[in-house]
Structure formats: C-alpha cells, structure tokens
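The chain below stands alone and is given as structure tokens, in the form predicted alone.
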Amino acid sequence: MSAEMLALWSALSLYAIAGSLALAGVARARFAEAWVMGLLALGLALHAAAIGVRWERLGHGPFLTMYEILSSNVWSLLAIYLLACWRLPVLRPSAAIVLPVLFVMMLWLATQDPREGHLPPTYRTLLLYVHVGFGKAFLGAVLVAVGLAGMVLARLTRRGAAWFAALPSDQQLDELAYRFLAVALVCETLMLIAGAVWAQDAWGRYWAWDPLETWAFLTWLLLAGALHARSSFRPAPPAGAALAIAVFVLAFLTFFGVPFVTTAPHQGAI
C-alpha cells in the first residue's frame, strides 16, 4: 500500500472511531469530547498528508475525479466543522449528527477508483481555486448549521431531549444556525461569481444554464429563501431546522449528484 493510501485509510479509520465514540457518548449521556475532537484532528492531519502527497505527485489539486472531489470535501467539511467546534464548544455534541452524515461520503469514497484524471487546459487558472474554495466553505457552513438543526429536531423526542439537555435553548441554537447559513449564502454567492468569471475565460460566456449552474442557482435560491423566511416570519426552531437540512440536501445533490447525470463540459467531475 502506498504512503498516500495508508495515510488516507488511517484517517478514515480515525474518523470512524471518533464518530462511534460520539454516538456512544451521546447515547450514554457521557460525551467523550476530548477524545472525539482529538481523533478528528489527528485524522485531519493524516488526511491532509494523503492529499498533499497526491497533489505533489500529480501536479494539480484534488478537484478532477469523483475520488478526489469526495476526498477533498470530506477533509474540508471536517476541517471547517472542527474549527467551528474549537471556537464554539456548544457545537461539539453535534458530532453525533454530523459524523454519520459524513460517513456516507466516506463509504462512497472507499468505492471510488483512485486513478488520476485528465487535467483540461481550462482548469489551469487561479479562478478554479477561488471557485472551489468558496464552494467548500459554503458546504462546510451549511453542514455546521445541519449539526445545530439536528440537535434542535432531536430534542423533539424524549430521548433526544435527555441527550442534549445541557445545551442552550432551541431558540439560541436556531439563531446560531441562522448565522452559519448567512455565512454560507455569502460563500455561495462568491462561488457563483468566481465561477461565472472563470466560465467567461474558459468557454466565452458567463452563464449558460448547464445542469450544474442551474442546480447551484436553485440551491442559492433555497438558501436565500430560508434566510428570508427566518428573518421575516420567525418560524419556530424546528421549522428553521428543517429548512437548514433541506438546503444541505439540495446542495449535496448539486455537488455530488449532477456529475452522474450530465454530459455538459461543466460537470464537476472528470
């Protein structure tokens, strides 16, 4: 096994252990916070090494094949989540919600072919890194909001209320999720702008309503609508939580579903 794959599989194993500890800890109402956060941090370091080795070997970033896209997104989502948990300890119990979501991506990653893809000339631009970077920041901010939303919805059940009894009120968690969704809207807006400028350089047009562009815009509309509803109509926290989860589901389908159903040049995976 190569050093790259050894580092990657070690990282995925640490993520799985951390997620199992988070689930077991919440179930027993004894969350092993230090262990979960420490294992995630160690896994991120190993995962970064795997991505770095591959980047050095191939000469381009992890944004061509579905294997690379999944790997880099698992890393970026966990990095953003861990950073948010470091700054806001109230988020840490949400690991029992966030990590199972990411397990889906990890299992998907394990089924992908790690062979390298073809780097098109249009990808040799700094705009690609700006576009992809804002996209990852957008999805990471929405994932943090989903963690908060999941805790709000879990407290609708008797067991969930007991698990997360020590957390702030639903209103406070809802307000925090709203702030992360607002950050996500800014990041997605900048992602779309950078992508449009890149498209003008690459294909001679800013916007063509190809499948990925269309679904990315629909995600932006849903996110903007969720924020508008939150600020104008003040829905109850469970309703706000449902909106946050809907945004993430649509974003996930846009990022990882469209490449399987489109043949347009702007497909997201090669």
Given for the second form:
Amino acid sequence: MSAEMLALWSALSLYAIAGSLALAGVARARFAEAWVMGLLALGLALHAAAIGVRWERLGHGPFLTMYEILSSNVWSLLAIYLLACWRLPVLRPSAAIVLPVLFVMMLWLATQDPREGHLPPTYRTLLLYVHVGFGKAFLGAVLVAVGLAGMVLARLTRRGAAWFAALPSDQQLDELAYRFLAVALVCETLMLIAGAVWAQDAWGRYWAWDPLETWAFLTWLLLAGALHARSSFRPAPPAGAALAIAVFVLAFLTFFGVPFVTTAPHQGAI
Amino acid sequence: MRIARIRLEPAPWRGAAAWLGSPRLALALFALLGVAVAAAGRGAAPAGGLLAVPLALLALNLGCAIATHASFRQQPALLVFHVALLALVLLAAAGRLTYLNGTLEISVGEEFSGALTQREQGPLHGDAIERLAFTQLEFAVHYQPGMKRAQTESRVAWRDAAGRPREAVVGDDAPLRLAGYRFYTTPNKGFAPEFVWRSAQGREAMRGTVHLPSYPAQLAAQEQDWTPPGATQPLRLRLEFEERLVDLGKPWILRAPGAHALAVESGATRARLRPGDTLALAEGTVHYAGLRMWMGYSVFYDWTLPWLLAAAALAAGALGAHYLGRFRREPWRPGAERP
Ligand code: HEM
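Mind pulling up the form predicted together with its partner chain next to the form predicted alone we just looked at?
Complete assembly follows, chain above in first position.
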C-alpha cells in the first residue's frame, strides 16, 4: 500500500472510531468530548498528509476526479466542523449527527478509483482556489447548521430529548444555525461569482445554465429563501431546522450528485 | 377641513407598492423562479424566454420593497445588497438585448473580416464586429499522452486603435480582445489545403483554403467535399498522411504534416496531389499550393460583464457587512454574557 493510501485509510479509521464514540456517547449521556475531538483532529492530520503527498506527486490539487473531490471535501468539511466545535463547545454533541452524514461520503470515497485525472488547460488560475475555497466554506457552514438542526429535530422525540438534554434551548440552537446559514449564503455568493468569472475565461461564457450551474443557482435561491422565510414568518425552531436540512440536501446533490450523473458539461477537460 | 384629512391618508400607490414589495410575494416569486430555472435546466425552452417573466416580476417586487420598506432604511448594508441585486437583474436584461455569441474558423495567414459560421445575438446588437480585423498567424496545440489536450498557443496580429501593428499569443482562457469582443480558441481546429483555382472560362485565378474536419477529434475522417467557385462538379478531397503525426504514448504538438498527399476525386478523375501539383479538370484547373492549418474561435460580446461583476461583488460585500454588523451585536455562544 502506498504512503498516501496508508495515511488515508488510517484517517478514515480514526473518523469511524470517533463517530462510533460520539454515537455511543450521546446514547449513554456521557459524551467523551475530548476523545471524539482528539481522534478527529488526529485523523485530519493524517488525511492532510495523504492529500499533501498526492498533491506533491501529481503537481496539482485534489480538484479533478471524484476520488479527489470526495476526499478533499471530507477533509474540508471535517476541518470546518472541528474548528467550529473548538470555538463553540455547544456544537460538540452534534458530532453524533454530523459524522454519520460524512460516513456516507467516506463509504462513497472508498469505492472510487484513485488513479490520476487530466488537468485541463484552464486550471492554472487563482480563480480555481477562490471558487473551490468558498465552495468548501459554504458547504462546511451548512453542515454545522445541519448538526444544530439535527439536534433540534431529535429533541422532538423523547429519546432525542434525553440525549441532548444538557444543551441550551431550541431557540438558541436555531439562532446559531441561522448564523451559519447566513455565513453560508455569503460564501456561496462568492463561490458563484468566482465560478462565473472563471467560466467566462475558460469557456467564453459566464453563465449558461448547464446542470451544475442550474443546481447551484437553485441551492442559492433556496438558501436565500430560507433566510427570507425566517425574517418574514419567524418559523418555530423545528421548521427552521427542516429548512437548514433541505438546503444541505440540495447543496449535497449539487456538489456530488450532478457531476455523478452528467459528465459532459462543466468538466472542462476533453 | 376635509381636504386636510385626505392629505393625511397614505397615497393609494403606496398601498399598492407595499403589496407589490411584500417579502411574502418575494418568497412566492423565488419559488416561481426556481421552477423556471429547473425547467430551463432541463432544456424545456431557451433560458432567456423562461426566466424573463419571473425575473421581471422579482425586479418589480424588489424595486417596490426598496421604495417602501422601513427596515431597509435602518439597515443600510441590507439596502445596498438589495439595490445591487436589482442592478444585477437589470444589467443581465440589458446584456441579453445586446450580446453576441458566435463561432468562426480561420486559416493561418488569413484575415478575419467579420464573417461568422454561427451567430446568436440580442435584438439590439450593432454591427461593430464587421469592422474588426485580425490576422491568424501560426499556432500550436499541446497534447498530453493519451489524446489529452493541454495548452493552445495561437499567434494573432492586428492594428490597434491608433493604427499601430500589434501581435500576441492567445489561447484557452486568454482571449484576443478587440473593441469589447473576446475571441477564444476552441478545441475545433484542423488542416486546410490551400488551392489556386482557375476556371475554364478564363476568369481571374482564385486562391483560398478548404477546412477539413476538426483534428484530432475527426482523426479518421479527414475528407471534405468542395465545389470550386463557379463550378458545378464537387471535388472529394482526402488527406493521406505519410508520417505518424500522433504518438499516443508521448506528449505531442499538433502541426501540419510534412509528408502527405491529397487524394482528389471528381467524377471519373482521380489524382494524388502534392504541394505544387496542378490538376486539369473539365471546369478548370486546380493547383494545390500546400497544407495549412485552421483554428476555430468562439466570439463573445457583452458590454455588461464588468458592471455585472461590480454589482455582484457589491452585493456579496454588503451582505457580509450586514451580517457582520448584526452578529457582532449579539454573542455567538448561547448563554454567554454580552461583551
Ligand atoms: C425580490 C424581492 C425581494 C424582496 C422584496 C426582499 C425583501 C427583503 C426584506 C424586506 C428584508 C428585511 C427582512 C428583515 O429585516 O426582517 C430582506 C432581507 C434579506 N433579503 Fe431580501 N428581498 C428580495 C430579494 C432578495 C433576494 C433575491 C435575495 C437573495 C439572496 C435576498 C436576500 C435577503 C437576505 C439575505 C436578507 C437578510 C435576512 C436576514 O437578515 O436574516 N433578498 N429582504
């Protein structure tokens, strides 16, 4: 096994252990915070090494193949989540919700072909990093909101209420989720702007409603709509939570579903 | 007395504007726009037509909201954000009225003179493109092993506004920019046999190129029918390589082959021409001058681009400022004391 694969699989194993601990922790109402966060941090370091080794070997970042995109997104989502948990301890029990979501991506990653892809001629630009960077920040912020939303919704059940009993009120969790959605909207707006500038350079048009552009715009519209709905209707926390989850689902399908079902446009290569 | 009382009541248009500018209507229009975008994405109809109505309604809604909502006056950053959104919609509409999108093919050594092979334009697009000119010089297209296209370097020459000769290498994401028009190289390019045609009626000789199908996309089909000017009988042209141009195992650069022949078929006449050969036909003589290359470009014109970018950047900045101001006033940690 190559050093890259060894580091990646070690990282994935640590994530799996951390996730199991988090789930067992909330179920027994004795959440081993330090262990979960520590294992995640260690996993992230190993995962960063795997990505770094590959970057060094291929001479380009993890932006091309589904394997690279999934791997770098698992990394960035966890990194953003961990950073948020570090600053806001109230988020930590949501690991029991966030990590299982990421396991879906990790399982998918495990099935992907790790061979190298072809770097299109239009990828030598700073815009790539701006576009991808804001995209990752956007998805990370929505993921944190999903963790909070998941706890609010779980508390609708008796068991969930027991699991997350020690947390602040639903209103307070909802307000925090709303802030992360607001951050997400700003990041997504910047991602779309950088993407449009890049598309103008790379394909001679800034926006053409290809499937990825269509879905990305729908995600932006839903997120803006969700924030509007909050200020016009003041929905109860569970309804706000459902909106946050809907945004994540649409964003997830846009990021990972659309490139999976259509290969022709928005890929730049050929 | 009565007059004074009437004056105190809100003007009727304000009531209508408040209704038209209501955030609830905005949400309904968001949903309508979402449906239209999804339909456009599925190719149900051209995006411009489908999106025009929801976007026009949203612009009206947004304009009325900006005019009537008190919350905007208390939150200037939010106001700037929404004004920038309105500007974006209006600019996009202006862009659709005046844009041009087209394609062209041009042989090495030829001058572009406004002729496009395909064009699509807004109803208010002028004819400035007909006055543009540039000359195609040599180009190189680099390939990675396994037929993967890498950099394109296309040399072009033109005269700037002051009449000075200019030259540049363009390609991929670096277009040639002339008077607001952007010319981008495309993956479409290939070989162009050059002929001198002299018709049997003894009219003036004509020199020109015939573009064979795109290479290497149509690697196995380097054939083209061509009817010389004024003739009736088409010629079937086929390029025959006598050297290996492409080595799939190594990086290579697309160029015109040195050793080659041009097979020509016209009725019962068959010939293999090499550069410098002349073939006599019933309707005239065709002289094969040699093999050149042609490059395919797409051309794009939209004067709103820098304004769109400015409006979008302003919107993003104002939204960020709005939230920054709002969240700074309240603590992030639930339960924590205010700073
Ligand atoms: C098209 C008609 C629109 C109308 C009538 C409208 C109206 C409003 C109003 C009145 C507010 C203030 C809400 C409050 O302070 O409680 C607001 C806030 C906001 N609007 Fe719009 N807006 C429109 C379009 C948009 C669009 C297209 C976006 C897209 C991103 C957007 C994003 C926002 C955001 C993010 C806020 C801040 C909400 C918050 O502070 O939580 N608006 N809008």
